[in-house]
Every structure is written in structure tokens, then in C-alpha cells.
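Next comes just one chain, in C-alpha cells: the form predicted in complex with the ligand.
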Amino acid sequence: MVAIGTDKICAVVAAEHSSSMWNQLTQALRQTRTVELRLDWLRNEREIHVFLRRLAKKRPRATLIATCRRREAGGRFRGPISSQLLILAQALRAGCAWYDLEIESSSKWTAELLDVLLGGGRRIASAHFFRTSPANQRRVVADLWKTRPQAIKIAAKCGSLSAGVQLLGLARVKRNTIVVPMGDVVLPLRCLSLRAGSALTYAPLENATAPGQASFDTLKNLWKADQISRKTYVYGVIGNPIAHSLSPQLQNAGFQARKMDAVYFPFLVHDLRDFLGAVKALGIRGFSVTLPYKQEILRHLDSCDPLASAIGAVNTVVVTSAGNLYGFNTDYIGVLGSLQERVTLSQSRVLILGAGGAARAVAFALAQSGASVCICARRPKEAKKLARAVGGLEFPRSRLKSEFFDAIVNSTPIGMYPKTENSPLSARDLNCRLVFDLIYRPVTTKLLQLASRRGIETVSGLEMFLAQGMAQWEIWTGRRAPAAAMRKAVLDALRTETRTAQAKP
């Protein structure tokens, strides 16, 4: 059986016009070898020709997989199936070696007639369930493999981690299997379908063409996907939501650095069963953990820190081999290393804003370093709770005006992406010496800037959110973690994000 292409990340090409298509074709051979084009994209059947035409006289050297799947299979192509057979035929002519035909159109053929239409070019047979995993994949595996086809690809939507990996449990039974994984929880195994034995995942380049898609850029540079095997480490961050967290160019930056056989991945769990109970099956080696899961997974754990313990709060999971459970908190560590050097914390007075998960690690490691603690929360009852778990004091807002403290910590999301005009203190209320808002998204919030004009020391939430991730990061490895790379990696994913956001209209 011919294997389909050499790289295993296959770009998909998409676009309207028949030039955008051509310069997503030209960066996408820049990085793969492997590519689809999606013709039923193009907007009508001239850009298609067009397109076909231009790329018989250029004949890129790389595997083609022409596919123009209509409406009725969740494609755009509106034509009849003779005209659709058509367009792959000429695709095939014009240097594409594999077309991708839906089982809705093959299935009104005969194999023996597709051979006569298509013969010089190399069938994938495919199955799409945009709504739901059909119930008996394997039955529909076999239909597929019947229509004589040289691969198969099924795509499924998942609405769950289990679904996702009862998926990918067909990629084993037979080679040139492709298997696709379809929606937002199930986004990691968009790149673990390589490792389970699917012979390709997609990404597309620019234009999403099915729900829940990682990015081609963050396949092959951030998850490494074309690199993955079964030795490879699997960790990850699980958290709803989870799309904004920079935990994965953190970790995958160290663990590229110090050239480990590693992965970190972003989960969105809705139901934290859901994942626990994926975590062996995925071979998952320890996770992050963060909103709103950082108190419900104590109940969860084999054995826990009793430092988080005493926090109630737990953000980093290691995975035995035998697959126990062992929480710890770094956002304790994250808080020291951003205060320590600043603040002689043993005979400091710090207030803390918020009494949430984040305020309760604050509480704790300023405490324990001698400082003495004050809480102030819109809740006085939830601030005095802390207060008295820290052996420090609830402190009313009404006082902050005269009152001195060596610093003043901002643990509310009040200033966060996006409502970043907002600060949960004025100008007035900070009679400090330092300010520390763990906010780290602006890395310079308002509440800092304020800090800033007056003179007044301040200390952004990146500070903490790279110490945090560094201790986790050496917690799972028992390496030193390599802190330059991992820094680089976030500030340029925030210059990134920070430019993409000035350039929208």
C-alpha cells in the first residue's frame, strides 16, 4: 500500500480566488510537503480552472490531495457528482496523485467506473459526521475499505474526550487509515491522531474548513506533531475557557529547548470526569490546572501537598506510571519569586485585594514568610475566612486611604483582557511602596500604570505566571528548567497577540 506523502502534517489549502489559493499553496510548500487543495473552496467552476490550469504548468513537487466535496458532505462545491469527478479528473491531470472522494458521491459509482473516470489517481475514501461519532465506527470503516479505495478518512465531531479517543482506536486496525478528530475538546488529538497510527492530520493554513482546528503553524512549530511518537511525553492545561492561556508556548518552549520528547497541550474540559478518565488512554504524564477546576481536583488526587492542601487550591498534576494522581501549588512559588527580592516580606504589611483561588496562594506564601497579612474583598465574609485561615486581618476599603503598606497585591481579574480600562483601585487608594497585579494580560495594566506615575514600584502578573509555570515544569521533569527560552516564548506570543490586535480595523 502506498503511503500517502512523506510529511505527516498535510496543509489545507483554501480560499475564494484562484491567487490566494496560489499563495497559500506557495507558503504551504514552504513547510510540507503534503498538501490538499480544497477546490470546492474556490468560488465558482472558472477559479477552479483557472487554479488547475496555473498549477499543471507549475507542478509543484509535493504530494496533492485534490478534493472539491460537495454541499450535501459539509463541502461548498454546489455541482452535480459528474461535474464534481470532473474537476478531481482534471486535478489529477494537472499533478494532483490523490483525490479525496466522499463516500455520499462514490457511493452512486462503481469502483470499476471511478477506475475508468479516475484510474491514474490514488483514492481516499471519506466519511464526515459534522454533529455527532456515529455509533458504529467500524461498520463504516469497512463500508469505506469496500469501495476499494488505496486510504480511508473518517471525521467525526466529539463532543467529549472519550468520544475522541474511541476515534482514534481505528487508526491502528489498518494502514492508510486516517482518522480526524472534530471539535473544540477534542483539539489535542488533532495532533495525537499521529501518534494513535492515523497516516495524516490536517491543518489547514489560513482559513478554518472544519469545527475545532489546530493552526498548520501550531502543528508542526508549537506541538512539534510531525516529531510525535509513542515514547513522546504527553502534558498539558486543562480550563474553561483555556484558548488564551500562553501555558503552551511556556512549556513547549522548555522542553524544545532542553531538546526533551515532550508536548503540552491546551484541554478545554467541561467535565472534569470526562478528562481524569482520558488521561491513561492519552498517555498523559502531568497537567496544569486552572480556572475553575483548581479546587474541584483535590477530590480527584491520590496524594497531595500539604502546602496546596492547606491552600485549597491545586494547580499542577503528576501522573504516576502506575496512574495515581499528586497535586501541588506553584502559584505559591510564582508569588515568592515575584516578591521576594523586592520586599523584605518577613517584616513587610501587605494588603491583598480579592479573596478568591489566587488570593488564598498569595495569603499563604506572604504568611508564611513572616509578612503580616491584610485581606480586603467585596465579600467581608469571604475576606475574613482567608484572613483567619493566614492569621491576618480582613481590611475594609474605607481605610485604604490612610493606611501605609509595603505592597499591595491585586488578585480580582478586575483590569484583564479585554476591559483593560479598568482598575479595582484609584490613584488615591495607593499609599504603598510596590503594587503586584497578577494580572499578566496586558503584561501593563491600569492599576499599574497608576502605580507607575507615582512614583511607585510595580510588578507584573507575567512575573508570577513564569514562575509558577517554571516550578511546574521542573516539578514534572526533575530538570532545571531553561528560563530564557521559556520566557522569550511568551513575550513573543504577547508582542504577537499585541500586534495582531493593533492591525485589526
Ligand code: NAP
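Now show the form predicted alone, given that the preceding structure was the form predicted in complex with the ligand.
One chain, no partners, no other molecules: that is all that follows.
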């Protein structure tokens, strides 16, 4: 059986105009030799023919897969099946070695007729389930192979990691099987599908063509998807939301700088038990914990560092070779590293906004350094509970205007990307010498802007983020973190984001 392509990350080229499509193809060929051409994205058949005529003249040396998916199968092509097949035939004559034909179209034609029309190319028989995974996945796979293709693809929306893991199991049934878990919850599985045996994984160069896709750049350069094997150590960060996190840039930069066979993914978690149930199947060796699971994770640990236990929140978990979960808290390190050089903590009065997992780490770090701790949160009961735990005071929001603090620390998510125009406090509430915002994206939050305008010293959450993340890396690896490389990766990502935002009209 002929392999589909030498490069296992297939770049998906999709655009409305033939010129844009060609530009994407040119860009893709600089990075991979396996490309899917989504001809159905071109705005009409005239644009399709213009593009294919240009392709026929240039004939790039690469494995090209022609796809012209009809609307009934989740594509954009509005024409009849006969027109679809004629376009695919033209694509084969133009230099495409493979074509993808969905089961909705192939089921209307006999294999013999398909051979007459498209016999010059190799066929990927595909089935797409955009709402949920099919009840009998193996039956779908068997039905696809019955049509005598050279490869098959099954793409299914997965609402949980357990459903995604089940889908990955299909990749081992037969060679040249492509499995595509769709959806934000299973985003890392698009990468791990190759390790499971999938013949390809797809990634868009510019325009996403299916739910829960990571960009080609992310799969190729950040996750190194084509280099992952069964020996690769897998790590990740869990939270909800998680798309804002730059932890993957931070941790993967560390692994790559030290030339370690390891990768770090973002996991959007709606159900903590679903994630924990997939830890063994995915070979996860450790993970970071962010909102809203820093406290809930404690109930699922086999053991916990005494300091993290006292804080009552965990942001770092090690998975032992026996599968046991051991928790740590490195936020504590990040807080001290960010504040102790700027404030004499033993003589300070500090207000903490929030009473969640991050707030607990801040409160314990400050209290043990001798600071007088005050807690202000929208849930007075939780604020009082935390204040009591550290020997501090609970402060209602109404008293802030008449009080003065050496420092105010925001541990809430208010003002975090993408809702960057929000602030947990107004300018008149900032009666202090220093404002520290744990949020690092954006680096300068609305809260810090308000403080700066009043001449108040500000500290970005970026310093804490870097310190706690490097401590996590060292706990997992037992090696010294490459601080310069990890810091540069995060700063580069933030600069790129800023340039992109400024370029938008």
C-alpha cells in the first residue's frame, strides 16, 4: 500500500480567490511536501479552473490532495456530484496524485465508474461527522474500505477526551487510515493522532476548515508534531478558558533548547474527570493547572507537597511511572520573585483581589513573609475563609476608597485577554504605592494602565508567569531551566500578538 506522503503534517490550502490560493500553496511548499487543496473554498467554478490551469503549468514537486467537498458533507461546493467529479478529474490531470471523495458522493457512484472518471489518481474515501462521533466507528471504517480506496479518513466531532482517545484507536486498524478528532477539547489529539498511527494530520495555513484546528505553524514548529513518537514525554496545561495561555510557548521552548524529546499542549477542560481519565492513555507525564481547577484538583491527587497542601491550591502535577498524581504549587515562588525586591514585605499592608487558587498562593506567600494581608472578593464567604487561613482581614469593596495599602495584587481574571478593556478596580480605588496584576496577557492590563496614570508603580504578571513556569519545568525534568530561551519565546509571542493587533483595521 502506497504511503500518502513523505510529510505527515498536511498543510490545508483554502481561499476564495485563485491568486490567494496560489500564494498559500507557494508558502506551504516551503515547509511541507504534503498539501491538501480545498478547491471547494474557491468562490466559483471559474476560479477553480483558473487555479487548476496554473497548477498544470507549474506542476510543483509535492504530494497534492485535491478536495472539492460538497455542502452536504460540510464543504462549500454547491454544484452537483457530476461537476464535483469532473473538477477532481481536472485536478488529477493538473498534477494532484490523490483526491479526497466524501462518502456522501462516492455512495452515489459505483467503484467501476469512479475508476473510469478518476482512475488516474489515488482515492481517500472520507466520512465526516460534525455534530458528534458515530455510535459504531468501526462499522464506518469497514464501510469506507469496502469502496476499494487507497486510503480512508474518518473525521468526527469529539465532545470529550475519552471520545477522542477512542477515535485514535481506529488508526491502528489498518495502514493508510487517517483519523481526525474535531473540536476544541481534543485539539492536542490532532497532533497525537500521528503517534497513534494516523497516516496524516491536517493543519490550515491560513483559514480553518474544520472545528478545533491548530495552525500549520503550531503543529510544525511549536509542537513538532512530525517528530513525536511513543517515547516522547507529553505534558500540558489544563484550564477553562485556555486559548489565552502562553505556557505552551514557554515550556516547549525549554524542551527544544535542551533538545529533550518532550512536548507540551493546552487542554481545554470542561470536565476534570474526563481529562484525568485520559492521562494514562495519552502518556501524560505532568501538567500545569490554571483556572478554575487549582483547588478542585486536590481531591484527585494521590499525594501533595506540604506547602501546596497548606495553601489549598495546586498549579503543578507530576504523574509518576505508576500513574500516581503528586501536586505542587509554584505560584508561591512567582509571587515572591515578583514582589520581594520591590516591597519590604515584612512591613507591608497588601490587598489581594480574589479568593481563588491563585489568590491563595499569593496570600500564603505574603503572610509567611510577614506582610499584613487583606482580602477583597466578590464572594465574602470565601474572602473571610482565606483571610482567616493566613491571619489576615476580609475587606468589603465599599471600604477601599478610604483605605491605603502598600500594594494591591489582582488575582482575578478580570482584564485578561480577550476582554482587555475590563478592570477589577477603578482609578479612585487605587490608594497604594504599587499595583501587581497576575495577568500577563496583555502585559499591560487596564488595571496597570489606570495605576500608571496615577503615578503608581506597576508590576506585570509576566514576571510571575515566567518564574512559576520555569519552576514547573524544573520539577518535571529535574534539570535547570534554560531561562533565556524560555523568556525569549514568551516575549516573541507577545510581540507578534501586538503587531498583529496593530495591523488590524
